[in-house]
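A lone chain, given as structure tokens: the form predicted on its own.
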Amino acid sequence: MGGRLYLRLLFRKGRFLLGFAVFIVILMIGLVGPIIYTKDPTSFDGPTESPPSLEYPLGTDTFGRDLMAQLIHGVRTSLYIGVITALIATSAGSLVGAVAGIKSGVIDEALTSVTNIVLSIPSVLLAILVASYFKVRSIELVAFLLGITSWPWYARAIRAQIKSLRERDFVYLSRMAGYSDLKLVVEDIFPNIASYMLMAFVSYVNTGVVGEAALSILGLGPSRSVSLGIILYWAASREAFRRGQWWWFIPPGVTIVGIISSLYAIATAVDEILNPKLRKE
């Protein structure tokens, strides 16, 4: 499929559209936010606990703190965390799905008893029992714990697709042909389940927004940066949902779940039209 049929194929599908416009207003938030209101979302200068108004758009905390300026940096900062949970992840279940998938015998065995080991593990509580051993916390940490704990099950899928695809024609054309298995895997197998590989990387940045989430409202989030969890987790600490503070938890949770439908949206959308099974066009 060219290149003008795909986009036009796909901008005509309204899941798209929705999702693509939700998520970029959500990222120039993160993005363009911070330059245009450009407020210090860790300062105590405003009043303590006051609704929102012309100067506080989304009102103050207990602390007196812009809770405007903390929903902009704290969309950057889980979108930071999203991106960077997803790269570790899908890259190391690539590299042991892949290696896994393509060789047999010993070496296959060795990585697929490492992945059910790990898999076995619930990688939320992993993540919590080693986040608690650091009484410093960066973005970078927290999204290295989240992605290193949930590569297991994409490992899987990835290791399943290529044994799958190996047997296939145009494989034995390219052994044929003198290809090694990094040539084979990268031009040959993973074109033919970029889809998959797109999907499983959205599911992942979602994985990352909703992990940092978990962890910060227990307490173990970024210790020194301003997160979308981290705001929930003031909230919930200062009791904000008793006492009727919608102003404090209903904006980062709103804009949380509209990271992750938007995401989901795109990605199923991206999967009907390269997936030739989904596509109804």
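For clarity, a rigid core is taken as the largest C-alpha set superposing within 1.5 Å between two forms. A quick note: this is a predicted structure, and the numbers were derived from the prediction, not measured. Numbering follows the first chain given and starts at 1. Compared with the form predicted in complex with its partner chain:
- With the core held fixed, the Cα of L125 is displaced between the two forms by less than 2 Å.
- Superposed on the core, the two forms differ at M176: its CA moves 2 Å or more between the two forms.
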Second form
Amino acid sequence: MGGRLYLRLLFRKGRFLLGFAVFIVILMIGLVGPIIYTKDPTSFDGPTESPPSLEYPLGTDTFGRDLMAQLIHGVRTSLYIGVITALIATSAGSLVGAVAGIKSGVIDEALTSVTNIVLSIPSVLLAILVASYFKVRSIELVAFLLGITSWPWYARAIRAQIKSLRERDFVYLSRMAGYSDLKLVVEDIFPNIASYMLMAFVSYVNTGVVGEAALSILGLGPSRSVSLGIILYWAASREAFRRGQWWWFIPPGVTIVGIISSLYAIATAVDEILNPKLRKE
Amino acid sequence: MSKKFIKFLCMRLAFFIVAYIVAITLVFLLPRIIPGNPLALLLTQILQQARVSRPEEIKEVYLVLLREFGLDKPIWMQYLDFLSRAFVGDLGTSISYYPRKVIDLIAPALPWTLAVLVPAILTAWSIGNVMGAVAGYRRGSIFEKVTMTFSFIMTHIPYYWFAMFILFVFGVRLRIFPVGGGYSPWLTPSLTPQFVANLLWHYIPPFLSIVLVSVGSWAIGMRFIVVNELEGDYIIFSESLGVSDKILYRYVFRNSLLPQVTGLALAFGNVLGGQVVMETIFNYPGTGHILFQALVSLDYIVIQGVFIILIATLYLANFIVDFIYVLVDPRIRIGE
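Output the structure of the form predicted in complex with its partner chain; the preceding block shows the form predicted on its own.
So here's everything in the complex, that chain up top.
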């Protein structure tokens, strides 16, 4: 099957199309939104706590800030955090998982124990603990903390996949041909786990987006920035939901749900097509 | 009880002890290795706060801080001190509630957290597994479509946002449930029917939030396992022998439940992390609430304490799950 055929198969799936459309819309809001909708998300100019109107499509908050502008900048920040989190978690997880999978004996056992121990500590709690040590948190720091606390389940999965691949004939043949560990990973193993890695990357983007908001609500979000979580934090600290200001906390939450469910729909559809075990002819 | 049974449990116990030591070591090391030495920064900041609020206690607070952080001793002694105290539950003295012990602050809050966490997880687990199993048996049915769509949506809603949503819809708009707290502030805790009813009334929103958000992932997982299990050789063989559907379903359900029991251990950690954040939304008087207050006042020793207590609770819960697993899995229970 060539690349074009894959694409054609993909776009025939309803779930993929829906997820793809939703994600592209949200991505565009984050990428070009600030250029089209130029209001400053941190300016105190507007009326206070005004419901959505023509001038303020999503209303304003207690400080007269425009919530539409906040949402647009928030999407941008949250997606950025999601991608960095995913980069860090998948790199750390791939490295630990691949080394543990290829090597056996002491190295494997040591890495597996470390993975299991970190896995047993809830990543949100660990991220909360570490984040509390920093008085000023940059966007990148928050993403780093979320990535570095959430790699273990993926490392474990990669290790298991490599271990089972190693028992396959083509890998034995490459070994006999004198391939080095590195060459083995690059030529034999990587192509077989690439679609899985893609799935993991996408789910780590979700980890980043959701985790950022969790940290932010506790007051541990990125300092001096606007993210979806920070909007929820402001809404929570001003008790927006207790005072009936739905326009303040509903849109950022719906956006988070939109991001994670659309990405998940895309990833499972891609997996069903690329993964021979799931492909239905 | 077989030897394998005991060996398995001992291995797990050893793992949890090592993991607990690692967690405590992290708590000890992190503030000391993070660039900019947050410990020193915090010390000065805490002292400044203390000076404003309690000038007469400043010297006392300073001495307590020095002893808490053990900064007057060599680092390896500080570490051993910290470790041995963490094992007996001495987590230091709170700064913002000085001179109360951290453990005395957290201990009353822990039952609140567990009272929501454990029943909510078990309820979600039971409902989700039955839902997923039925969806797996009846592939293509309307029941499958409805439950799986519901599950797909619910698994992608973060706990904390769903909590806000529930509060807004049921508390503010419909006025069915209270808008937060553990019980109405004008009541004093007692065993009167009035108080218990009030307690339950406040209990339902956080309980329901966790159940609704987490039931979906159990259902999706169970459906997947059941669908795979139905293709197993033993099912095809039994079917060809003419075994009734009812008995077949029972085989499949029991076998599919095993991996779900293992999943329970991981779920405890995830839900706990979510609940801590959720409690701050509901103003629920659990450990999450204590943690949030400590974060606001930068009561660093309480933050560490909540972390350590939650990890210890979690490991205990995981160990109980292991125990249950051993009881249901015949391979370990009967193995020699």
